[in-house]
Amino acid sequence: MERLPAFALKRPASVAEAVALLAAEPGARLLAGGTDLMPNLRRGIEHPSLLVDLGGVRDLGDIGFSAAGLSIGAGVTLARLAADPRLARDWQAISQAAASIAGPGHRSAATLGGNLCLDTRCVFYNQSAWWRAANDHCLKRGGEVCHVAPQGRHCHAAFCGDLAPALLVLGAEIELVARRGARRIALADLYCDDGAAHLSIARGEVLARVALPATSAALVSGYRKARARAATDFPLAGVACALALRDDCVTQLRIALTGTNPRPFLVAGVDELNGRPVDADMLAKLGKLVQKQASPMRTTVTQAHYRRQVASVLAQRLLRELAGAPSSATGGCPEPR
């Protein structure tokens, strides 16, 4: 890696001050834990004129529980999310996803907002400056060709954040703050299916908070992922699931993926599985839905087909685990009401 480029550093005390700094300097970038941004600076991928350090903004560091649901500041560290007993009890997927990310040192610095806004990754992009220059750069940064799919004009760099799918299956919304005011959108609307421009955050906006509705006692959730090494690595494929059962049959099911596409996303078509038992036939149908919608490309050192198969198997195993179901049929279900 190269030496860090020259930049100015400012530490606002409030979200409003951070927004003002972003608006005043077009070349500014937000800095939270820095576990993703700093390596990109060292690789020469980013060249910000100003870093706006959010570490001193207290409003971003709280977790709030109420009858309406859950509110998490974007500055809450992954270590806090992983260690909170209330999350582990009622929002299991968040706790499990946070605990799975990188290593303890990373989790003590990395934040919720940073993980949601993680840059997309590709073996042709996450390289040193001289390596990328020797390969004529790529479509995502400085080049005109996607080395993954040279005949197309679409960047296939993959989003590899772990918290996004966990939050998607739990119905999360996010609050974005700018000089003109704040807006609240579904977390799914934060992401675009373009590895080179995968976030819909407008210039000058700060992701301030994540909000989730209260969960029912019947809803259980979880997160599982596969990676090349058991620690530190980004997911080759990650799956989150939220499930509710009645009389051993599915009444609510959401599945979300990460690591395979340029954006994290909810798997479409799972509503068709409502009213069914979690048996071998139902799991096979889920596996086909995941395989059809996961579209990994050659963005890692692992084959794309392997990652698609892994995503499918992870989804089936996680659903079976949450349902406590055997692989054999469990019998018929009443019609959904």
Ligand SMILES: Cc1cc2nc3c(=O)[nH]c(=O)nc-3n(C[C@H](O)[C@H](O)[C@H](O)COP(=O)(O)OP(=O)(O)OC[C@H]3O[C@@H](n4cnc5c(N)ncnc54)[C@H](O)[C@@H]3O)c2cc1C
Second form
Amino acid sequence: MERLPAFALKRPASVAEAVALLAAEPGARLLAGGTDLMPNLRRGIEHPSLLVDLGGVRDLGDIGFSAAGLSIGAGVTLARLAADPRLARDWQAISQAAASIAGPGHRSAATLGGNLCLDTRCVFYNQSAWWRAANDHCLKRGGEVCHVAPQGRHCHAAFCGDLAPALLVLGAEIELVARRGARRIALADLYCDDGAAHLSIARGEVLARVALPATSAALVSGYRKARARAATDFPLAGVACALALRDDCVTQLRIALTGTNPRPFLVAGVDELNGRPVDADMLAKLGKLVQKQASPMRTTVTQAHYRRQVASVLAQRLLRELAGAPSSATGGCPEPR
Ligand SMILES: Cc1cc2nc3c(=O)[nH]c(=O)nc-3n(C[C@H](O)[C@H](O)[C@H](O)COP(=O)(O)OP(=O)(O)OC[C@H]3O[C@@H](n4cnc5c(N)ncnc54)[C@H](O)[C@@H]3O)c2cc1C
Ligand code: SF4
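Provide the structure of the form predicted in complex with this ligand, given the form predicted on its own shown above.
Below, the chain from earlier opens the complete complex, with every other chain and molecule after it.
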């Protein structure tokens, strides 16, 4: 890593001030905990003229519980998410995902907003400037060729944030604030399937908060990840699951993946598993759906084939665990009432 490049730093006290600073300076970037952005600055990947530090913005720091549901400010730290007893009781996937991110030092500074907006990762990209220059850079930044898939014009760098899948399965929406006003979109719509431009957030927008419907508290949910170092590491594959059960049969099921594709995403086709018990046949079908849609490429030192397989196995194990079903569980389901 190199020395930090020169930049100006401003600390707004409100979201309105932050968006005004972004609007006034085209080269400005938001800084939250800095645990993703600062290493990228030191690798010479980003060269912002101004960092807008959100650390002093009070209205981003609350967790609100109401009849409408759960609202979490983008500035809430991962340590707080992991430690909140109400999240641990009713929104287990969130606290499990937050607790699995990086190490305790990172979690005390890193934020929800930074985690949802973190950059995609690739062994050819997360390198020092001289390393990337020695390899003629790559499509994602400054080069002409993707070293992972040289024939194509697509960047396959993987999104490796742990919180996004947990929030996706719980039906999260996000509020984006810009100078012209605020808009609310489904979290799923924040992400695009392109490792070089994976966020739909517009220049000048601040992710202010995440909202979950009250109904999400009634779901059983969880998050599991495979990683190279258990103490602190990005997911090679991460899986979140949320489900509702009636008479041992699944009435609602959502599965989301991270770490395998340029965007975190809800696995399509799991609706077809509704109304069924969590048995070997159902788990086999789920495993196939995950394997078909996870598309890891050679962006980590771990084999892509392993990451696809492990995503599938994690999804099966997590669902079985959340449903409280033994691996041999069988039996019919009553007709829906
Ligand atoms: C050793 C190490 C291990 C790590 N392990 C993991 C891991 O296991 N899982 C994982 O998910 N991450 C991991 N990370 C990455 C990082 O620590 C986390 O993703 C963290 O949550 C990022 O949050 P932050 O607040 O530090 O973001 P920052 O670094 O401050 O920002 C990240 C990006 O988000 C943008 N941003 C920040 N806040 C907002 C906002 N409110 N609105 C719009 N854009 C915003 C910034 O401009 C920047 O582009 C690891 C990092 C390190 C160094
Ligand atoms: S997937 Fe290709 S274009 Fe994207 S970061 Fe890796 S080498 Fe670069």
